[in-house]
Partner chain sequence: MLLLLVLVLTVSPFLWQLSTSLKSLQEDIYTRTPSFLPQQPTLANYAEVAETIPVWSYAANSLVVAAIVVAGNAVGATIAGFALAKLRFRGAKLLLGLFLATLVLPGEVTIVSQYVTVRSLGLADTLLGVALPGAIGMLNVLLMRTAFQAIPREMDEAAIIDGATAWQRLRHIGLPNVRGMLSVVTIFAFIGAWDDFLWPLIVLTDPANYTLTVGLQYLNGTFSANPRLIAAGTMISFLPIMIVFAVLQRFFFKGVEEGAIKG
Amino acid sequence: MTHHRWFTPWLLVAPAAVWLFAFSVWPSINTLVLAFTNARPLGGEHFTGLANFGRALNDDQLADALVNSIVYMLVCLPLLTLLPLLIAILVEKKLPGIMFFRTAFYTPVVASAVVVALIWGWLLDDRGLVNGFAQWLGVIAAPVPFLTDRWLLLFSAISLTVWKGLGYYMIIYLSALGNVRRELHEAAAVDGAGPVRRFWSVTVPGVRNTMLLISVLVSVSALRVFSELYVLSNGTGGPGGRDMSLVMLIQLYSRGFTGHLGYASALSLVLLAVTIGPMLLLLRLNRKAA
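Taking just this one chain, and keeping to the form predicted on its own, what is its structure?
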């Protein structure tokens, strides 16, 4: 009979525990501490109390970043919750050539976000394909400033996020639709329910938990958007820096040898609070619906 020493299980989990502490727990604790200091990469680290949060209340860039992030979430949330479900219902059917469409919808997911954003930027540039083709057709007289207007740049980035995310969430819905019993659809059809009524009365309730999961994932990723806005604005944050997201603003204050690590850490806590809010709201709404 083999006897295991009491510390054997701890030895097995030690590498993962060390990795988790070094790259997750400790950075989180350090960020919390730095948020109450005036730390810099090469400078001192003096306790300043709530000074960083007081500064945040009067930061116009933070106000713009909050508006941008919230608008980003409010637009992406319904689009990336409903559109992938509709696409999943279409490609779920066993039809000739359906695998081609599944692959076509999923292809943007595996592409690098930076590469896709660069291609998107070339398409939407003043001399890009979209403006050039529209001018050739005579639809517009002058190029549309997709990348130089504050709101057009923001919605261009949103369209990129939606296009790239459709395939990912479609796959999640496909697995959920497999758990919706066919008998329910057949019974609803016998009762005279049409496709739209069956969608709202059978399909949506059957994938409600998956919809909640996707809503949370979309909300968190939208509030933490970085690559799309950074690449489309060439790292400037748009005209006057007014198209920055919260993550872009944190990166702005924390980079370089003169970065304001204390203030960047305080902004990270603001981002955490803003991210947790929609998650709690969605969970509460789901409980009421259930």
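For the two forms, the rigid core is made up of the largest set of C-alpha atoms that agree within 1.5 Å on superposition. Positions refer to the first chain, counted from 1. Just so it is clear, the model here is predicted, and its values are computed rather than measured. What changes on going to the form predicted together with its partner chain:
Here residue 75 does not count as shifted, since its C-alpha moves by less than 2 Å between these two forms after the core is aligned. Superposition of the core reveals a Cα shift of 2 Å or more for residue 195 between these two forms. In the core-superposed comparison between these two forms, residue 279 has its Cα shifted by at least 2 Å.
Mind pulling up the form predicted together with its partner chain next to the form predicted on its own we just looked at?
Shown next is a single chain and nothing more.
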């Protein structure tokens, strides 16, 4: 039995439904179509079969980007799964002023990736604070080329991502920690378990599902990295363009009048292919939790 006119629900969902089709469903279909064309910003668009994918197979920059993505993911995964948990434990206690610390730790999340990358770019500059300080201490003789070396640039971007992500995952852990039973901790303490032991035997099992969720989120967002690498390398993708990420390549080919939208769409499908694994895992976890 309904208690409203038949069109009322449709009126209410109409805007969202329009957005769903215009900006989610249709672009998904269109990406699939464009990937098999030579579409350009100006002028014609012809079906070219698998040409874009053939080109992708021989694209050295794409190979570099895939290597970068995997390195990015493998380094971010352990760091961003564990460190935010430790920080969440630090700020879990109901101390006076703890809200200040929570807010402060969340600050890098609120700031734009561009802002954060510009700040780090200055810190890691040849004549920036980090190099200056290390030279003053005498740890290094010449500045470390954080931003101009192929691998150092990648690792600088990774540390920036980790630094910016700490607060975000800390918050998710924080709401999970609330569900870990206090009695378990107390019982373990009575049995003589130290803090380290209690962390591994009580806290970690208690937040296991959240940990899985976070490791999926971290993996997917590592594969999607863009702003950090773009800003730190000033849009160049580092020495020889070898520090491109997948999304940087997509942006590179979709921009401006000389863009190659067909190839950019094919690269988008490559991105989808690498993120789909963790994403499906996430869906399964969600279903279990529900």
